[in-house]
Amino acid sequence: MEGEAPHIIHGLEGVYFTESKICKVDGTLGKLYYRGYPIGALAANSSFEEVCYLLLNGALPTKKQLRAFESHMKAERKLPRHIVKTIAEMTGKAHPTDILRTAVSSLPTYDPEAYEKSQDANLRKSVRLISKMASITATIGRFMCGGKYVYPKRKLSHSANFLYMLTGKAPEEKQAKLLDTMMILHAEHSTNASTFATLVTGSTLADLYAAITSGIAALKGPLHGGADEAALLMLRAIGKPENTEAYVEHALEDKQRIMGFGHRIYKTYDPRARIIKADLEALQSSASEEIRDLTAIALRVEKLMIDKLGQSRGIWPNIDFFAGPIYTEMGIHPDLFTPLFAVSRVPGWCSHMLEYWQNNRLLRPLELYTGPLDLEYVPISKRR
């Protein structure tokens, strides 16, 4: 009706703005699908490289297609000298996520196809971003520890090469596989905040590098990509397993947020969290004392929160809750968690951007203005 105040949907919650064939998140049943494949099947049987191919191309590859795709990824790992220099100059002065964002925004300088608009060119740029973002993030972590730049190894898988560039040592197969699983679980999740930010920028017909830079920026906040770091800080603040119940009770009484719990979409157990929890529990026989304590704390927090808020309010563990201890066991510094999230999520960002461009429309929502109108302008000489 004309003159009627519009209905405001805060946070755009429950608003559909496009169609997609990439990802299905069933928050009621706690299910997640990439291109129709259940996340559990992909985590158990696939590789990150294969999942990247699936997301970008819409189907699982043949052996020949996967070999070619892996070869393309490996060929794009090496970083330009200027990018390495930029990382070195910023390390210790900026958050690693800011370093990653700055480095990615510089990549068009070295890509002759940076501003090409064709689907094929954007697919090639997607592979470059997937490969180079991993190298950038590993180099950030390497420089944080005082090490020197490590050149990538073609014979290693994507996850194994990341750990090699981070530590200077080829990882054990079990460790590389665990990271590979973590990257698969983080690779895609529909139009979350960072994916939406990517699409907003790309909808202006800005280039893919600009769109992905926006995604990285949106990922930085503790309500999104920074949540796993915040959850680990909480577990460490608890200190010992026997402190858990008192800490959680006090936090809930003070209406503090328990990091790693609750999700905008999931109203039941996050299916990715179930997989990570099982992987974390499997580590316990060989884990350090710190990780065993963190795991014990996490399991007690989980039980208490499910008993108190799971069934009654739909607040369950999400993927961030168990991620921190796993990354810590790998020797990955908490400041690197969010950049590593971006490394894992970039195939999802690129897939959504390429899909959206097939039927692009500028994303331009409305806002309801509630301020004054027709104010009289007073010259500065007469203002008091």
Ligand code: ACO
Contents of the next structure:
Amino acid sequence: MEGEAPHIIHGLEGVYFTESKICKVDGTLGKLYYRGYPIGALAANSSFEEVCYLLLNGALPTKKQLRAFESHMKAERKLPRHIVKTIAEMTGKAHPTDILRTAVSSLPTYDPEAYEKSQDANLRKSVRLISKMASITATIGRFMCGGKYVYPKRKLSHSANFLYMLTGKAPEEKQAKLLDTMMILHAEHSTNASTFATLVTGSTLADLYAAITSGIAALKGPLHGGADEAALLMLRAIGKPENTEAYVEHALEDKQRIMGFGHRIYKTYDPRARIIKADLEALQSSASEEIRDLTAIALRVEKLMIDKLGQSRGIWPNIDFFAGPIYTEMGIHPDLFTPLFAVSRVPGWCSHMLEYWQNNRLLRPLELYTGPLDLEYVPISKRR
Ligand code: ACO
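The structure above corresponds to the form predicted on its own; please give the structure of the form predicted together with this ligand next.
Following is the full complex, with the preceding chain placed first.
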């Protein structure tokens, strides 16, 4: 009806804009499925490579298909010399997420099919992105510690090779498995802010590299992927387990957000956080004193927050809360948490982009203009 103000949905909360067969997030029951498979089953039984195949192709691979896919991923690990140089030039001057974003946005320079739009070419580029983003991020971490570029090792799995390129040493199997599980848990989560940003860019028919660059940019903020870095810094700021209650009480009175809690969709315990918490508890007996302290603090924050805001406000731990101590135990610097999140999430971004392009429609919502109209233009010489 003319003259009636349109209904504005801030933050597009509760708005459906497309259909998808990739991921189901049940925020009421606390369940998550990739292509119909419960996240717990994938985390317990699958590998990151297999999950990438599942997300991109829609079904679990046969042994032969998985071998071919792994081989393709391995073949794409090496970085162009100029990308390594760009990373070296930016290290120490820019946040690692910004370095990753810059490196990814320059990848088309080295890809002869960068602007090829067929589904097959986009699948090949997805594999290229998954492999190269891991190599880029490991190299950023390597340079941050003053190390030299480490060439990828073909016989290692994706997660083991990441740790190898980061540290220069092949990791223990247990450590690579733990990182593999973290990567599976982070691989996909429907149309969150970074996936939506990816789709907005891709819906203009820009190329896959442009779309993924947008996804990385959106992931950076502390309300989204940046929360795991912020959560770890908070645990460190609390310092000792006995400081926890005073810290949290004061933060809540001060209307601050406790990082790693709350979610737009989950109004119950995030199923990924449950798995990460169990993994963190399982490594306590062999963990360093720092990790045992951080875990003790995290468990006290968790209890306090659930008592205060869990049932009553639906604010529960999310995927970012327990991740920091696990990454720290692996020797991964907090500045690398968000790029590592992007490394894990890129199969999800690519799967959504490829699916959306099958039935593309330019994403272009409306805003309600509330400013003045028909103002008289005053020449600059007459303005006061
Ligand atoms: N700590 C304290 N209070 C919180 C928190 C929190 N972590 N999260 C939400 N609230 C409160 C808000 O202050 C608000 O209170 P009010 O109604 O009294 O003003 C209420 O809960 C609703 O908050 P919104 O921001 O409107 O809820 P939204 O659905 O937009 O929030 C979000 C989701 C942004 C994730 C929020 O919970 C938050 O900021 N959490 C901390 C950051 C974080 O952990 N982000 C990672 C999310 S998971 C991921 O993206 C990978």
